[in-house]
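First comes one chain, alone, set out as structure tokens in the form predicted alone.
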Amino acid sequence: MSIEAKVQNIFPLEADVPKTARIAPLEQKEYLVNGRIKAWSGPRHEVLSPVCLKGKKGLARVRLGSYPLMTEKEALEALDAAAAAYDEGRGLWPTLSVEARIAHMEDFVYRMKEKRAEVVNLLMWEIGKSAEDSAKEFDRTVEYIVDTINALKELDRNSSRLSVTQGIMAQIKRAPLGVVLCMGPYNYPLNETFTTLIPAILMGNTVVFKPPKYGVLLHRPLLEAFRDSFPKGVVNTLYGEGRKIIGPLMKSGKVNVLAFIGSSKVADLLKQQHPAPHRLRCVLGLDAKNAGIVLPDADIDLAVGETITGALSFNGQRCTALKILFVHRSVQSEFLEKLVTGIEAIKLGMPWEPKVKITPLPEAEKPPYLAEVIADARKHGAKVINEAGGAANGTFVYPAVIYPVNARMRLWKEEQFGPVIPVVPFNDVKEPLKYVVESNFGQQVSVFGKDPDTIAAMTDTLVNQVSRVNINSQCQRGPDIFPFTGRKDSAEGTLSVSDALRVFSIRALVAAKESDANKKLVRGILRGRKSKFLSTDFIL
């Protein structure tokens, strides 16, 4: 069967569907305020999965369920919910020592691990994940989360000492900042949430937390493990349309971090809202070009299989992805057909087939918007040069390797998130450098060659452009201990296991002068544990 042929007959029918992969619709009808699972009455937004199957009327969308639109009544509910928590400071959980905090997430993440199978088989059915991956996302969630509580362990024994310079003591330690609006990325609903989420709660702030837009009900298993392992008013959630519920949370002025992941257009639009601008910490993951340069002297095959990998894992749907590829023309041919057919060996289908690696797409306006940016790049002297690149069946798109691409394209620029690969042939190693000097976005680029001092040259160019190069592999987030930022419009704020942990909190100490009442004064505080703050006690 050709390629063409397969994209078109890509969906089944009803009863193709594995019994153990099957859904039912979840018709969510509650919200989690103020340590209470409140019922909602009013108007619900139909979800959708990528996932078509046939029928007698043609292709049809599998309808998943529902889940509220709530108003901005609503919304400032749980924000004041979330700020009474805090009380400016003086709330149960941002004075609660850190070892009580941490036994709370460690009671979480019980919870959690126990609705596994119900997150990950709405994970895959929801945004068109693989069953494989839905479940590694959820295994690496978990992961993180204990490691974080490791890392906030480690970060609390190295500041449970009090420290005497120059005639003063002093300890220093981590304080939590107030209420932290955390919302997400599709991409990955879970497990990207979960990254500002968990580190924001453990260092003692208040959320308010809002899923992403696809991605929504895989939340809802988890809403009565948060209810049932922390106290009143430390995590509510919001659900609906962002543009009606998160400004009116913005413009009152109470949030005082902003943990967003997505376009640095909506994170403009958002920190603008606050009336005081400067007071808000803002931890951004934003909007990623990330370009792959193979030279000369590279390992065709391995930069080939990383490309493949970095450039289409989850559909290329992924800020990380190489969106970009600058390829020396004296090495295109054969990268070219390398990539080809190592792209014609990739399993395509539905996302609970075994080792399947091309799957449906969540956002309903992404299949036009890919055809039109391949559109643009034939217009401008491209052509698509794998069989049935671009080919699209529904919500489904088979990827497609677009070249020569050049300045004039909208692919030169823009961040497609999906999958289609453009490659820019070049002479001179200078031009793929300048094209990253001059990108508006910074986060990540891989490099693939043999040579040390070319290599170090590049290296010691791109470290000032990107946060990350990436030498002989694919641009990636982890080992989660590594910090994940960006420069330029492409993140603000570092995130990883221990830099979360500090990006929500702020260095504060207690400090005395040395002298005999103060020595007297301290001793007792310590001797009597009467503070959460000021204690020497070692969590083991």
Given for the second form:
Amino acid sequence: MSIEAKVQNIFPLEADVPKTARIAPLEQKEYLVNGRIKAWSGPRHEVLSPVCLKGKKGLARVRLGSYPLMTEKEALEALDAAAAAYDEGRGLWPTLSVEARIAHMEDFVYRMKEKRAEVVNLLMWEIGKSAEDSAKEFDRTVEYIVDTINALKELDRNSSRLSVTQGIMAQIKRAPLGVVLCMGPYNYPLNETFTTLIPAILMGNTVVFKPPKYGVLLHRPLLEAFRDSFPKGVVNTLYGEGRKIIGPLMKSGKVNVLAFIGSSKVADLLKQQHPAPHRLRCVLGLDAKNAGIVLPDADIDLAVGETITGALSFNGQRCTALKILFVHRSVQSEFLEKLVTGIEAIKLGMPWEPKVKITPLPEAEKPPYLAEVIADARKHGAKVINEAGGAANGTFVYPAVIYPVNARMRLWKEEQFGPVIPVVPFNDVKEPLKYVVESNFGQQVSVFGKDPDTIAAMTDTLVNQVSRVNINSQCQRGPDIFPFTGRKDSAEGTLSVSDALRVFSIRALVAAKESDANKKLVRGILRGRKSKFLSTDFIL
Ligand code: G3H
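Output the structure of the form predicted in complex with ligand G3H; the preceding block shows the form predicted alone.
Starting with the chain above, the whole complex follows.
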């Protein structure tokens, strides 16, 4: 069957969906606020899967259920619950010992793991991520929580002693910041939401979290775990249209930390709404347009393999995806030929199919958008060079390799966030370097080549442009213990297992002149275990 025919027949009949993957609609009529799962009787948002089924009337997206469309009133209720639980730093949670907070989090992970199958299936149906990758996202998140707990133990152990300098004794630790508003992206609705939510909670902050626009229902099975694992008000959930419910939270001035993964445009809008921006700390993962640079001496098979996974994993919907390729003219024919052949070997299909790589897209506006940027590239002299590249059927778009791309095309600057690979030929390495220097984005880059002098010189230029230079490897966030950040419009703050604990806390110390009276006083506090902060207890 031709690729075009495969695309046109990509969606199954209802009867073709395997029993193990089937899903019943989930009508979510509740939300978590102040330690209670409250009933919601207001309007709800209908959730449609990117997966379509063939029916008598043609293709129809599968209805997955609905979730509450909350209003400003409930949003402020959630915020007030978080603010009351924090109580200006005097609440139960921010004053609890690190060891006790860890025990609550361990309880949460235990309960979370029990919901694995349900969450993974919802994740697959809500955003069209393959079953294998959905399971990986869940497991990576659990591992992230466990690693974060271990990193916090280590951090606490390292500060479990007093230092004495210039006649002053001090104990230096980290203290929470206040109320954190957490919003993750739809491409990693569980993992990226939790990579801010979990460290924020662990450090003693209280949280309001709003799931992304797609990937909402998968959080429902975890509400009871949040309610039963943490004191009331520590975790509160919000559902609805960001425009209506997030603005009032920011304007209230009660949000101390904005943890947001999405577009820089929205991040700017939110930051500006805060009445005292100097009080707002931001942890942001934003836009990116990571370039891949293929040098004349590159191992072409390796570069092609990394390009395919780098540009097309989860259909190119990763902030770290390779979104533009610069290929030296001397190797362009070989590179393009192998790239096209490699793409033809990729499995397309429904997310439950084993080994499937290209699946339907959750954003209804994405297929027409991709068609537009491909048409724009064609207008400016590029061609789609792979068979059926860009062929679309409902929510499904077949990957397109666009060549040769130039600065007049939208694909030069826009973050396509989808299965389109723009390829730019170059003669001199200064050309891709100029692109990276002039770009508004500054997340990562991949360089493919073998010559140590060239790679070293490029590395030294590129590390001041982006935050991670990948040599003969695709761009990626992991391993999660590595710092993940970006320059320019790409990020604010650094996330990793240990960095995240730092961004959601502030250094605080207790200091006293080394007089006999103070020594006696401090000794009394330590021996009597009278303080949770001023304490030399060592977490085992
Ligand atoms: O969407 C951006 C993610 O942080 C990418 O993570 O590189 O592990 O897919 P990843």
